[in-house]
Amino acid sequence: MPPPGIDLPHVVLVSVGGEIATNCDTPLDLADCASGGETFAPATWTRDLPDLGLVARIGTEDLRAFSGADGGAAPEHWQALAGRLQQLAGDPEVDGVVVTHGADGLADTAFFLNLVLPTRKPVVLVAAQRPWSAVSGDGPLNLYDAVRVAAHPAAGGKGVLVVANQEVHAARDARRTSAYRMDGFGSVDLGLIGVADPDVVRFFTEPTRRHTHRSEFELAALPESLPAVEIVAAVPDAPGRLIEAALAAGAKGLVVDGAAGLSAGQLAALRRAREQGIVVVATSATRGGRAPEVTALRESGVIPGDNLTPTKARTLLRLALAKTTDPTEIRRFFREY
């Protein structure tokens, strides 16, 4: 317990599952439990890591019901998860929130929350590359560091954060970079914004794009189901039929992954889509750097997706289409968020 008279921050641990909340039969189940494993309630963390009580007053909340097959928050539950996190962040007795999540979908969930949570309080997402029960598992230290970051006064106002491998990343830029290695998350273009070193949590930069308390996307104003947006990979010799099929299935928007490599058939299909009022956003296939606004795309009315990944561009486009179908306004969203 902390020394008497020290008023520690109140941090709530919220679990939606993932490797970080998984026990396997043997410590050498490093990537996947041979028996399927079992996920545990967040109270297990306070039992296994009693030293969390030296960093913060810990509360727990079990939201594994929102989990998808990969142990992360399923997109159909994002709004419900965000609603509960908004309630927690709005509690004057709560100073920060840590959300444990499956590694695969963490970056996309974090970005959605970054766009819709109207709070200045720290909201930190954390995952693990290995199960909690694994030998040399990264879960315990990642969780401990996430609580340290959520309890730190300097973490407020920076939007949703991702903590892994002693690094702090902004939700907009964080992405999973390895399926197995401990350095499984990174911000390819812009790098980390802070560190959770053993002796100190320290921030060096902060996000400049709009987020959380500066965002126009109000959670309460969102429709129950966001507009459908599909991702289409640019392939030099592909016909346009996948684009046409997406439109026939009801897509209101399209994200083109790797727009510089579009085939003539795909470009023609995209022009027809634009003529029907479908909003099209292009991202870069390099997974680093901005999507180039080349002449062919500009003439087709395609909006550059900046340096967002295809899945994050899809999330932003779905939220944008819930507000407007004006391409000029949507282009602004991609410049500002």
The other form holds:
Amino acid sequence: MPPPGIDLPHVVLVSVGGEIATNCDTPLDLADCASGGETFAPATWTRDLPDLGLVARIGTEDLRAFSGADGGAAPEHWQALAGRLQQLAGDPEVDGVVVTHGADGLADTAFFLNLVLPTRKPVVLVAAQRPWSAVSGDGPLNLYDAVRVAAHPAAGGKGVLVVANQEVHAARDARRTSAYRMDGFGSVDLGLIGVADPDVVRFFTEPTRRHTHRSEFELAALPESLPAVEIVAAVPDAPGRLIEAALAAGAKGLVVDGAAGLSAGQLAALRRAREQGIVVVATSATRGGRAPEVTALRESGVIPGDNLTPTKARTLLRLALAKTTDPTEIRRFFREY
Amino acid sequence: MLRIQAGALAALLLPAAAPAQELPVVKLFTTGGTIQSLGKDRLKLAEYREGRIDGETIVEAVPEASRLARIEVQAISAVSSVRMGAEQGLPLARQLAEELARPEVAGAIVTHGTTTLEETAYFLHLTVRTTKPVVVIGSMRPWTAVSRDGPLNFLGAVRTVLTPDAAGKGVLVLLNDTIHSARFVTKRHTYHIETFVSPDVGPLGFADADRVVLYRSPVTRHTGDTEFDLDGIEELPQVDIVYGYQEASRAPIDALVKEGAKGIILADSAPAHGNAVLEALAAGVVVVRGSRKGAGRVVLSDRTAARSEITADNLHPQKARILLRLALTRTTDARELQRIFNEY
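Having displayed the form predicted alone, please output the structure of the form predicted together with the partner chain.
Up next: the whole complex, starting with the chain shown before.
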């Protein structure tokens, strides 16, 4: 391992908070700070984990102000966060960016950034399943690994990355798979694209769907507030009231999770929504496999959401609706991203 | 739901119906295996010694495939996959390269028994210089079985070959609608339909009823980007695998060195292997540290590097053997061999 020096890559650690930036009052607070505690400024990481200096020159930035209730970036701050990350990535002195985040909303923030940051430099989101202060906490190793990945030349151009539990996942496919166990993230149906192993960072595959530098979604062109899209779960005996309420509240699009199980009342409400020009996307409630492009969906004008989770389909639909309401074009987005 | 999917599939296939001479050519190489095997009756799912069908029979059974492509059949062998090896692999790789060089050929399919399918697939992945899709298929149930998987695996392979996204991704393995890279795939069950998996890494994509989708591209070197060249190579160096377990004896290593093995893959190791490995290295035998665990890389330790042993990355021992045989046709230098294991 090379000694610390000016030749090391420059990685900026951006804190949006989360378990990884939280010290609880006792080390046995594993799931939350039941006995009290608070988040800390990024300087604590470099003090507690000087090993970071062995793999990169570390800069820090405190963006905890963007944090929402779950310790991750609140969606109303996503655009501001993306804007600052793009500035950092555009700095020729910066080689990579690490963003710490609450584990809960990480996959959704990562997917949004994956669609709007035009950078080819590594942008790595990292979280911990346990607070920084926990006994056998995963925060320190996750943070160290995230910095190693952000400093690695092969990490560029693969879209926004998620690092946890010694694995590297692609933002599009990463999902939280456990509320508190160490294998907290996975890419359901697919798999990791690389590993942060004790000896080396190694990539095995790369995502083929469009992202970051190959994305057509421009941060600067986005309206201050993205078009409203609501998620509705298909339930065989549900009336259509939730769909009607979403429309009454001004939704421009709907994501229906589990389209095959829609009730007659929901189908009728969706038909009225389609007549009003509301764009409807279907996701598969199986959390494995795509919402297939079957005849029934095609005939009803519902756009298949590929294998995206409902929240990710919602993010893509909001970005799509900010550009167009043309269903053919939106269908293309769901095939290409 | 089934009816809807069948309808979607038919809709997908219909527009491609064109006069046969205008269709792209897909080569079907047959080597044998369960997909070509016949059982006594349709409930014999795991026992099938009643002879084999040929590639033409597969093509005739799935007429939809011939609406998409002109299928040219070429038989290589008709054996169980445990009888496959370099003797069949070398001519198969050469004939694949030759046929794929024809401009009208869109890609190729290879039938194979499932037990060693991943070994032949990885061998082709490392040796066939092409950017056209090569899809290796098999089946978990014999051709005669109720709910046999062979016909749909074949049709999925034809559709995958004709998918532009499939080009340049190396050799693909397709069973159960799931498209894996030859580099990562392994057989992990003795008879279930969902048997082929790529541990940790996952599949590259899916041949779904409505569309073939590919989400991943391998970044390890392969096919169009390979440094291995079969020109003038008639046989490959002997490399064998030694299994590590409690109280394992050093006898297999000693016997292999005596027999003239050029390389040994350790699927984990035991204390008694220690001195045997040092003596093997001193005798010029290359030793690669692999793992029997089925997932994860063998981490390169300072001690392993100091001893000139190589680590197998996350290659399963049976695939590390294929790579080492090919690597030994080019070098015996430990650093260069480790580079090859890092890159392929």
